[in-house]
Every structure is written in structure tokens, then in C-alpha cells.
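Only one chain comes next, encoded as C-alpha cells, the form predicted on its own.
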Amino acid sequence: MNPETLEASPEALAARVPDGAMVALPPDNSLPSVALAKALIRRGARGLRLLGVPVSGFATDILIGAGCVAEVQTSAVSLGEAGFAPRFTAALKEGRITVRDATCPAIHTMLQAAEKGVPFMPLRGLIGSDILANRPDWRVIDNPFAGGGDPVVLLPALSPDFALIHAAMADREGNVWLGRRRECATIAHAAKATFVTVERLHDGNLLEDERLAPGTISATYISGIALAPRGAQPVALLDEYGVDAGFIAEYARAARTEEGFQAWLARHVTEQHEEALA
């Protein structure tokens, strides 16, 4: 592994994310790095522009609550069975964040355009919806191959500054195993830089293992890796561990108020980290 790729901690990776950066996070069921979200909070990050790929969840809500976020582009923000994301809802009502509405197919299409190195890609299914009125960066044209009467939407390529992912393992060459969550490969291909926290390091080259290679993303697309055991909790990580529904429900109750959220933040982000370092 390139010694510059493996960092000492999630804090070291978070220090490389500047204020105002566009940061892509996968949804709660697809490898988000909660460890890096917490590290950004401890760093005091500000003005982040979050991209939910394609929806946003727990990590997004705690970043918003901590005052790290200026903008969210997503198709939804939710805590799943625990209901609405309380800090997102409060920030939106109070006008503290900008929300850029999108759809799941639209977000994936914009990332795929960046992945392929093309300036835009067409998408059907948006025409007739209200969302087009609020997205002046999306253009409707007539399909040039249809001879008229066939409008399509053109979506610009979207290349986030950083993608933040938590995976089960990486090898010492810098390759990362995503398992069945191949959509995270698209995020990494599209992003300018991808930071990954992992449960463990794998002995051997993941790309040389016939069983593991199909679920592996090449080190070419990885800009930094840090060990962070249980770094996706309280959300699930493949077959490694399941979602902690009770913890998320407890968070949802606490975060209904600013005071409750700040108490939760101190207990589970600040104090917990200080105890780990002691």
C-alpha cells in the first residue's frame, strides 16, 4: 500500500476534507462511513455540500445537527423505521440549509455521466414532474434521433469532491472490497477523491483472489484509507453486523430538540472519542 494512502485514523482523513467541499455519502443500507462523519464533526467542518446517493440517512442528520452542512442534494432524508430525520427537518424549517431536490435515478445518472467522462446523460421519467421547475441545471430537449415529439431530460455530470465509504476490508495495495454494494464503485469512479474506513486489512491482493475480485474496487480510485472497526454503526455493514435499530430510535427521540441532540452529540461523538483515546 502506498504509505500516503493508509492514514492513522478517521481524523486524519477528515482533516483532508476542506470546508465547503461536496461530499457524497451512500445510504444507510450501502456502506456509509459514520466514522468519518463523526470525525468531520469533531474537526468542526463547516459549509459542506452533502450528496445523498441516492438518499440520505443517519450520517447526514448528525452532520446537519452539528452545523457542518450548508446544502443537501438528495432524493430523501430518512432514518428508516425510526421516521423522519429530526435535525434535517429542523434545519430545513429554520432555513439553515439549502435543499436541492433530486430523484434516485437522476442522482445515479449524473454520477454515471461523470464516471464515463461525458458532460451529460439523458433520462426519462422526469417530464411532467414539479422537480424540473426547481432544477434549472437540468435541460429538456427533443430527442435528435426521433424526428420530433420525443422530449428527454439532459442531466449534467456530477463529480463530488469526496466520497466517504465504510467497507469491510482493504488490502495493503490500497484495493477495497465493497462486496455486493457495487453502486459504491460508481460513486468512487465519479468522485475526485474517495476516502474509505475499513474494519480490517486483508493479507494478500484482493484483485488476485477470484472470489473477492468481483466485489473489489481498484486502488486507482482510492485516495485514503483508515482503520475504523465498527465504523458503519449504528447502520449495517454487509454480513458483518446488522443495523442497531434501538440505537437509531433512541437517537431520533433525543434529536427532536436542539438540547437533546447536543447532549447526544457530547455523549456519543465527543466524549466517546476522548474515552477511546484515553
Contents of the next structure:
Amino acid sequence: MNPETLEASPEALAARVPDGAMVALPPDNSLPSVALAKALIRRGARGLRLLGVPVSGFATDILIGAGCVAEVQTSAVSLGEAGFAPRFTAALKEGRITVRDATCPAIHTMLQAAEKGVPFMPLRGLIGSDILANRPDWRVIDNPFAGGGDPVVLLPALSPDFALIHAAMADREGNVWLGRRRECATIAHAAKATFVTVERLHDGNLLEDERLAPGTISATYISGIALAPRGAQPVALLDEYGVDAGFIAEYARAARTEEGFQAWLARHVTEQHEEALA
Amino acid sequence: MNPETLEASPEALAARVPDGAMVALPPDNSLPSVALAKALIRRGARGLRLLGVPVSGFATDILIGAGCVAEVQTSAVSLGEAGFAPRFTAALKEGRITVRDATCPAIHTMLQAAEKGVPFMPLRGLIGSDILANRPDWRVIDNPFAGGGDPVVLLPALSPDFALIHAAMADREGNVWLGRRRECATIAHAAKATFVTVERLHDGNLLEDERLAPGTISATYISGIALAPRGAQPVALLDEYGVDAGFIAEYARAARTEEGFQAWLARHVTEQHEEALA
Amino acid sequence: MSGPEIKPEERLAATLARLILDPAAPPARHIAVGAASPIPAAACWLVKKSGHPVRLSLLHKRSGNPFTEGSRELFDLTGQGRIDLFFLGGGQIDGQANINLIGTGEWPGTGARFPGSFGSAFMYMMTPRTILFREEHSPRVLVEKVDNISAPGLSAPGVFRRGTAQALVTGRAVFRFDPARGRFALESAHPGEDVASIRAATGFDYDEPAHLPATPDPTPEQLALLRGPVRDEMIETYPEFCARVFGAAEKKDAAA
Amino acid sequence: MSGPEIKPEERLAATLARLILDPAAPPARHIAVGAASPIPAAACWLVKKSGHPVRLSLLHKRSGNPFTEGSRELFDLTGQGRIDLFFLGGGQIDGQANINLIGTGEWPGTGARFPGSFGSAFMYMMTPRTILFREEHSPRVLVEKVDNISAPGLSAPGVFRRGTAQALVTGRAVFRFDPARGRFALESAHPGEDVASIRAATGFDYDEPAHLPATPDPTPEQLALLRGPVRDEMIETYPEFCARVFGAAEKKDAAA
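Based on the form predicted on its own presented above, generate the structure block for the form predicted in complex with another copy of the chain.
Let's see the whole complex now, leading with the same chain.
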């Protein structure tokens, strides 16, 4: 592995994410790095522009609650069975964040355009939705391959500054295995830098193993890796551990109020870490 | 597996490919079904329009030599270390086939447009190439996201009638495992029907296994499967067997002449099969 | 089995299954079901366990997730025309079958904010059939005109669109949608409801039959399937729903 | 080791390595090498084994193929701007650095047909640096104007392009390309060649220095690397080349 790729901890990766950066996160149960979100909170990150690929969940809500976020671009913010995301909703109401609503395939498409190195990509649908009406950065052209009168939306390429992913394992070359959650590969291809927390290191080269290579992101795209066992919790990691629905429901209850959220944050993010370091 | 998905033999699949169909084939060592190409020759297929994704090799050359092909759309036809593809070259010279030259990423892009259900997709490069000048079906527009004066090529979606792939294994649900050769997944997504020959059947559901799922194409896209052990030979199959360079070199020598090719064909495709049936 | 009483969720699942199998509609060979939709999922399993050869793609099913390109694959599949039927809900649904998953008040939801549009702005237009489903049936949800359009029920001529709403199923009734007229028609009311109670609970205008049928009960065969094989398929993804509707779970939640 | 004699392929590999490391050119952090290119591959391995931190993506390397999206990934990587240097050849190469992989005569190669353009029409324009490499140096290959343009050496103003040819290396000489002038300049001639022999073998016009240097020999260190660690890396992909150039293979061809 490139010597600077393997960092000592999620904190060391978080220190490399500057305030104001555009940070892409996969949704709950699709390999967001909750460990890195917590490390960003602990370092007091400010002004982050979050991108939900294509929707946002637990990690986004705690980053918003902790005051790290200026803008969220996403197709939805939700805690799944635990309901609406309380800190997102409160921050939107109070005007503390800018929300740029999208729709799931549009987010995938903008990243695919960046992955391909093209300035835009078309997408069907969308016409007649107020999402389009509120996205001056999206355009409608007349499909040049039709005889005329076939409007189609063009979406601009989107290249996040950072993708933050939690994967099952990395090898010493810096390759990362995340199995079937291949939208994470597209995020990594589109992002300027990708930081990955992993459960464990893998002996041997993931790309040399025909069974593991298909679920691997090549080290080419990976700028930093840190070990963070259980780093997706409370959300699920493939078949390795499931979602902790009780924990998220408890969070949803606590985070209904600012005070409740701050107490939850102290207990589960700030103090817990200080205890671990002590 | 859907009862009609598993066929008794490659011949049964070949019988379902009508004359004149557009047939997509991956290149040598990227999982073309040579077994299906041979079965198409034995059934006397005519007028096929072959698509090399993105280039063409051994299977294309024998199909052309056997008179099955009317048109080839590809970025190159080559036997790799064994040199030019002799039957392709001869047929082009004699005007027996139409060649539509493309360039590798353009073929991927046209299939990705079909995969996404959009009428076109842009691609950088190409401007100034005679490939573009000879493709009236490709268009240049001014990038609507730039201030003007940024020409970019738009390529139309391309949906082959059939994709013919050789994979390592299929399960009884009709899912197919082909590992890291994920361009085959894009071909299957874009094609109207995908026929797959496999080395063997796999017990259990490939999509339920987190280690195998990332290299699996879902049965959703698969219209027919047949067992064909060593069905990629003489080209390679992942880590299961390598390319038989000597066999291909011998083919390249034999196929320099029409007579040499016909003798090769009788020995390796027609008679061999009759012996196996006897 | 949890006993003979028919739960409202069971009736809704059977109602959705009947709409899925509607012989007048285009065939539903492949149905996708979103994450937070246990009743539509139950309806799809009921169709499948009744012996109909339908392919189900259940989003966020942890085991046997059908997608290997991540969540992008659902939208690509739909773009390809391979998904025949999808379910959508809405914080608001209006009489032209527009849905609002954004929020009330000014954009982007200065009144009540909903989670967001998910893939609706694409799925609604690219799927031949959509069944709108929302248990809450009130003037707050079923409005004359949505405050914000996540996905439109109707499109201008020339705009590419494969289909729109087939029907709207709520906790009180079933409506059919006629895209030519841009208008719902009440088809049946669930037990306990009548013409007047539906009218009072609905914020948009709609057509009404001279005689309003009751939404049928699930058949005993359907109930047996729901409480047996359907529950078994759903328990991993929706443990709380299965416990509440179908009775005590026999399998353990894999995530517990 | 196969002995002290310097093979032409070894000189070419060392020459390409020197061009890769040219401090005046943009950095080559990630180089991709096409399938049928053993000499450029040897040059890249020589750079890497000399201790320079370069990432190599070797197409069609059966073991350790770096791509998990199939061959599309090379083009996506290049589109992203992550590939710094690529090698291209040509059935014809002309004085404006246009390359022809299509064929001679009318489109699509009614004279001699070549295999086809591969990814050249994209790679040449999207890579900051391209080294043109063709061992045959004759008026048949190096022509005044190519019959068909697979990929252009120069683009009209406004056409998006990251770079073009840095140099042209043949079995006889090294040329530098000046995109501002659209013209090659002879830089050095390999042993056995001189100003007149190069001029006679070249179909296009080019600039020539007052005193023509000889292309340097590989250093003893470079030869040791080529015949040892470089050969070991290449033997699986290019067994015949390794046997011919570097001497008897110690490893068995995996495909045999």
C-alpha cells in the first residue's frame, strides 16, 4: 500500500477533509462510513456539503445535528423504519441548511457522467416534476435523434470532493472489497478522493482473487484507508452485521429535540471516544 | 430456473437466434461463447449482424468465414498475438460483409445508453477522426453546459438482439457468474435477450452468496442457458483455463485461404460435432 | 396463524393483489417494491404464492437482494422497460394523480417537510403501471392540488412516459385513475365506509358509481397464504410488521 | 541472463523509459499499456523497477488485471483524467501525428485493411501524453498524410483535448512532436542509422538537428533490470517475447 494510504484511525482521515468540502455518502445499509461521520463531528467540521447517493440516512442526520453541514443534495433523508430524520427536518425548518432536492436516478446519472468524463448525461422522466423546476443547473433539450418534439433532461457531471465509505476489507495494496454495493464504486470513480474505513485487512491481493475481484474497488481510486471495526454501525454491513433498529429508534426519539440530540451526541460520539482513548 | 431457460445444448440456443439478428460478442478472453458461435455455424445461420464489445476476435472470424455474417460493427478485429483476422480481412476485401468501424468507448457508451434507457449518451474525443465522419448515425452538438464552442459527440443507444456469453457457472434460478468481466453485464442489460453457455451448474443461489453476488448477472436478463464445458476455448476463461495460443496460431495459418479455412472448419466444427453425436 | 379475524393490512394486500392481476392491465411480469412498503410487498408475495409466475425485486431485502450494481440497477432496469409495475405513496396525492413527497408550503417544504422524492420523478413515468398506495385517507393527504409535485400523474403531449397511476388504494377505499380524463373514480369502499364518509375524507373531486361496492374480503386461501408462506418470506425484512399483522414470528430476525 | 549483447528491443524499452521520465513533460503517475505492446510494457516495468512510484494498468494481463468493470474501466479512468500516459501505434502515422489503424485506400480500408481503431479515437485526445511507437520505420508506415484518420494528432481550436503525441519511437529513431507547429523533429538515431538513412525511410517531412545524436544504450543497471525483474513480471503475458528477447524463460507459461 502507498505509505500515505493507510492511516492510523478514522480521525486521521477526517483531518484530511477540509471544511466546506462536498462529501458523498451512500445510504443506510449501503456502506456509509458512520465511523468517519463521527470522526468529522469530533474534529468539528463545518460547512460540509453532503451528497446522498442517492438518499441520506443516519450519518447525514447526525452530521447535520452536530452543525457540520451547510448543504444537503439528496433524493430523500430518512431513518427508514424509524421515520423522518429529525435533525435534518429541524435544520431545514430553521433555515440552517440548504436542501437541493434530486431524484435517485438523477444522482446516479450525475456521478456516472463524472465517472465517464463527459460533461453531462441524459435521463428520462423528471419533466413535469417540481424537482426539475427547482434545479436551474439541469437542462432540457430536444432529443437530436428524434424527429423533434421529444424533450429530454440533461444532468451535469458531479464530482464530489470526497466519498466516505465503509467496506468489509482492504488489502495491503490499497484495494477495497465492498461486494455487491457497486454504486460505491461509481461514487469512488466520480469522486476526487475516496476515504474508506474497513473492518479488517485482507492478506493477499484482492484483485488477484477471481472470486473477490468483482466486488473490489481498485486502489487507483482510494486516497485513504483506516481500520474501524463495526464502522457502519448502527446500519448494516452486507452479511457481516445487521442494522441495529433499536439503536436507531432510540436515536430518533432522542433527536426530536436539540437537547435530546446533544445528550445523545455526547454519550455516543464525543464521550464514548474519550473513554476509548483514556 | 424458468423451465424454458435451461436448454439441452448450445444447438438449442442457436436455434432460437434467427437469421439477420444483431448478435453481441465480447472479445477473446473476455467471455465470448465460442460454443454458441460454433452452434450457429452448424445450424447454417445467415445474415447475422455482429457487434464486437468493444473488439472482435476468434468467434467473429469463424462466423464470417462460415458465411453467417452480413455486417460487423466493431472497434477492431484481431487474433491478438496470432495477428490479423484472416476471414474478416478476406470478406471485407471481397465485399461480402459491411464493416461499421467504431472505437472502443463508443461501443461501451452506446450499450450504456441502452442499459440506462436513454436515447443517447455523450462521449469525449472522436472529433477529427474519420470514424465519426463515417458514422452518420452519430451526432455532434454544442455542449449546453458550456458557454458555447464546446462540440461533443452524442451516440445513440444500441440494443443488440442477442448477447452470447460463456460464463463459469449458472445456478438453478438462472443467475450467471462471470466474475470481473462486468462489461458482459452491461451487454446483457442492453440486449433484448442474453444466451449463456456455462462450464457447470452451481448449487445454491449465486445472489444469496455475498462473495459471488458481485460477479453475478441476475436471471432477469438471461433468456437461455446451456452447459458447454470448455465453451470459451480456444480463448481463456478467467482463471479456469488459459488461451490456447498454438491452436489460434494454427487457425490463423489455415484460414489464410478459403480452402484452408473450409478444411479447418470441417475438422474442428462440423465433423468433430458429428463424431461427438455418433 | 393469528386467528380468524381479517386484519385491515390483509384486506389491503388482497386488494392490491387483485389490482396486480387485473386482466385489463398490461401484464406484471416483474414488479419492484420499495423499502418501506410491507403491504405492497405482501401483495406481491401473495400473487407469487398463488402460483402466478411473477418476478419480484424487493429493494433493501438484505438476503437475496436481486441487484449487483447497487441501487442504480433498479432505475436502469426500469429505464430498459423491464419493470412492469411499481408502487408509490405520497405525503400528498391530488385528483390528477400528482404526488408530493417533498413537503407542504413553499419549496422545499417550508410547512411540513416530507423525506424527499426518492426515485418517484423517474419511476412514475418509466413504469407502465403504478399503484398509488397510502393508508392514511384524509383531506390532509388526498388534496385537490399538491403543494409541490415530486412526480406528475399526467404529462404534456410529446413527453416520453410509459404509464401512470392504475389505481389509488387507501385505508378506506379503492379508486381507479383514468389518465384520459385526468380523474379518479371511486371503485369500492372498505368495511365501515360509505359514499358519504369517503367524500368527507377526500380533498379532491372524483367520480362515484350509482351503487358503491364493498371492497371484498380476502378469500380463506388468500388468508392462509398470507399467514403462512407470505409471512415466511417477509419476516426477515419486516419483522415488526409480520409480528403485528400475522402473529408471532417463528423465525428470528437476522439483525437482532 | 541471455548475455551481454544489447537487443534492439532492450534499447527501445530503455528509450521509452527515458521519455516516460522526461522531467519537462507532465508527470506519469498512472500509465496504461495496451494488449499487444510488449516493448512499451517492458519500458513501464523498467521505470517501476528503477524505483519510480508509477501505477501500471496492463490491459489483458490475465493475473492481476486491474479492472473490475471490464474493459470499459480503462476508458472511464482515462475520461476521469486518471491516466497520464498511453502508447499508440499505427498502420500509418503521418507528419501531423495522425494515426491510421483502419487501412489504406478508401474507407474502411479497401487497400490493406488493418485491424481497426481500438480506443485510439478517444485515448489520444483524453490522455495528457501519448508516445507513438512502431518498430517498422519505412515510407509505407511513416507517410506524408494517412489515408484514413483513426485518431487525429491535432484538433481544431475549442475541441476538448488533454494532450497529443509527445514523441514517436521507431526501430530506427526517436522523433519529438511539437503540437504548436504540428511537426516532428528528429531527436536521435539508433545504431547503424544516420541522417540520410532516416530521411530515406521516412515518408513525411520533419526537422533535423545540426548534429544528430545516437540513441543511448541502456545502462548496465537497466539491462540487469530488464533481464531480471522486468522479465519476471512480463513472462505470463508475453512468453514468446520474453523468450526471444530476454532468453530462456524460467517460469512456465500459465496458458500452456
